[in-house]
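Next up is one chain by itself, shown in structure tokens, the form predicted alone.
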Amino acid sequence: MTRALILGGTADASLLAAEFARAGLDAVYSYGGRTRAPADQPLPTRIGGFGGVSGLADYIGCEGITHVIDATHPFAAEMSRNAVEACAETGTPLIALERAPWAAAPGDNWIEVADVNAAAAALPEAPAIVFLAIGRQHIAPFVAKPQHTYTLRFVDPPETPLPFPADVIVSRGPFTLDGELEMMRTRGITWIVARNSGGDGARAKVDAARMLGLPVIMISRPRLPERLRVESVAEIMQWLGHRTCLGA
């Protein structure tokens, strides 16, 4: 009998949870705990870390988990690496639900970098108005470029002072192209720093940057251990041996 663990936190993970609920599958949805008010899910939900590889392995064994689906953000590298090791240790089948990364299109002005430190270094020396679309936990390196004016967007209001002055937008995606265009024009954004998340939910800022002719410093995804990976809920259901009524 299937009892799955969904390592979630993405739009695709929510789609998968909804499909599991429709199919009547036994599953637990796990949030990492970074968001104070995560979206409700139609499955039993847990919030918080597992305590590394050993903690996740213990959870898999104690809860009778038969399959693990890693549907975390592509940049949640530590959780994904822990899942690979814990599933190998427990002999539990693992699959990743992960959209393909974005590819630069004609008209895009991307500067591709390996990590957030390289992104900060790639900003110009001349003062600019920068939209940091990278999440709060990654902004510290930009302290080194105090000449810029920064706009940040978070799901939750900051609980502690930021390391530098910034215009903070509190909003939850997905975001529309028209909304992103308005935001960038209103604030006079001249540079964008983004992570290559892939998928449609966060793409609007990239399309808006192209339309406005703005440079984008695009942070590449971290390298992860080899694992089975698919791009759709339907493929996850097929992997589990169930049919789905979704096409995505």
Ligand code: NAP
Second form
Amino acid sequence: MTRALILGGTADASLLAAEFARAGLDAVYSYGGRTRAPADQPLPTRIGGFGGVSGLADYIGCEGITHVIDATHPFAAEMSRNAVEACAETGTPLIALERAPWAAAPGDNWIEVADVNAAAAALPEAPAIVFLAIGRQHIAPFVAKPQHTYTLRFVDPPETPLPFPADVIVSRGPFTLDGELEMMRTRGITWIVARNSGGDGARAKVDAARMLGLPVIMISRPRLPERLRVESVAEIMQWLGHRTCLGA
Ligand code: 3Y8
Ligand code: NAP
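The form predicted in complex with the named molecule is what I need now, so please give it after the form predicted alone.
Zooming out: every chain and molecule, the one shown earlier first.
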């Protein structure tokens, strides 16, 4: 009898949860507890870390989990690594639901960098108006470039003082092209820093940058251990041996 653990926190994970609920499958949806009011899911939901690899392995055993689906964000590297280790330890089948990275299209002006430190280093020396579309957790490296005017975008209002002066937009996405164009034009944005999240939920800023001819410092994804990986909910359901209404 299938009992799945969905490591969630993305739009794709929400689509998967809806399909599980429609199919009446037994599953638990898991958030890391990063945001104040995560979206409700149509499945029993847990919020918070497991306590590393051992905590996740214990959870799998105690909860009788038969399959783990890692539907976390491509930059949630620690969670994904822990899932690979805990599933190997417990002999639990694991699959990742992970959308393809965005690829630069004609007209894009991307500077691809390996991580957020390289992204800060890639900004120009001359003062610029920078939209940091990388959330709240990893903005400290930009302290090194105080000459710029920064706009940040967080899911929740900041609870602690920012490490540098910046204007904060509070919005959880998904974002629209018109909304991104409007924001960039009214703020006179000249540079954008983004993670290569992939998917549609945050793609609009990349399309808006191309339309406005703005450079994007694009942070490449962290390397993850080898694991079975698909890009669609239908492939997950097939993997579980369930036919779906998604035409699989
Ligand atoms: C808690 C769940 C949905 C899901 C929405 C997707 C789309 C919008 C793109 C920008 C970039 C960013 C950020 C982003 C995207 C979707 C999706 C996606 C980027 C929620 C959510 C949780 C989180 C955690 C949050 C991080 C932050 C990152 C904001 C819910 C809304 C910037 C990633 O305050 C914090 O600590 C926030 C932390 C991890 C990265 C960071 O370092 O700040 N996501 N985002 C999940 C959990 O607790 O397990 O609250 O409902 C989910 C979504 N975020 O409902 O359609 O599917 O990718 N999320 C990045 O750099 O790309 C926004 O502003 O343009
Ligand atoms: P991370 O750095 O990879 O994980 C750090 C620790 O947070 C994990 O070791 C685990 O703690 C806990 N954790 C993370 N995701 C969890 C989940 N879904 N359920 C239970 N515990 C979880 O994670 P992150 O990058 O901060 O991402 C946190 C959440 O936000 C994930 O759900 C992710 O899908 C979502 N998200 C992240 C980004 C991003 O840019 N990183 C973007 C959009 C959405 P323990 O070790 O104690 O188990």
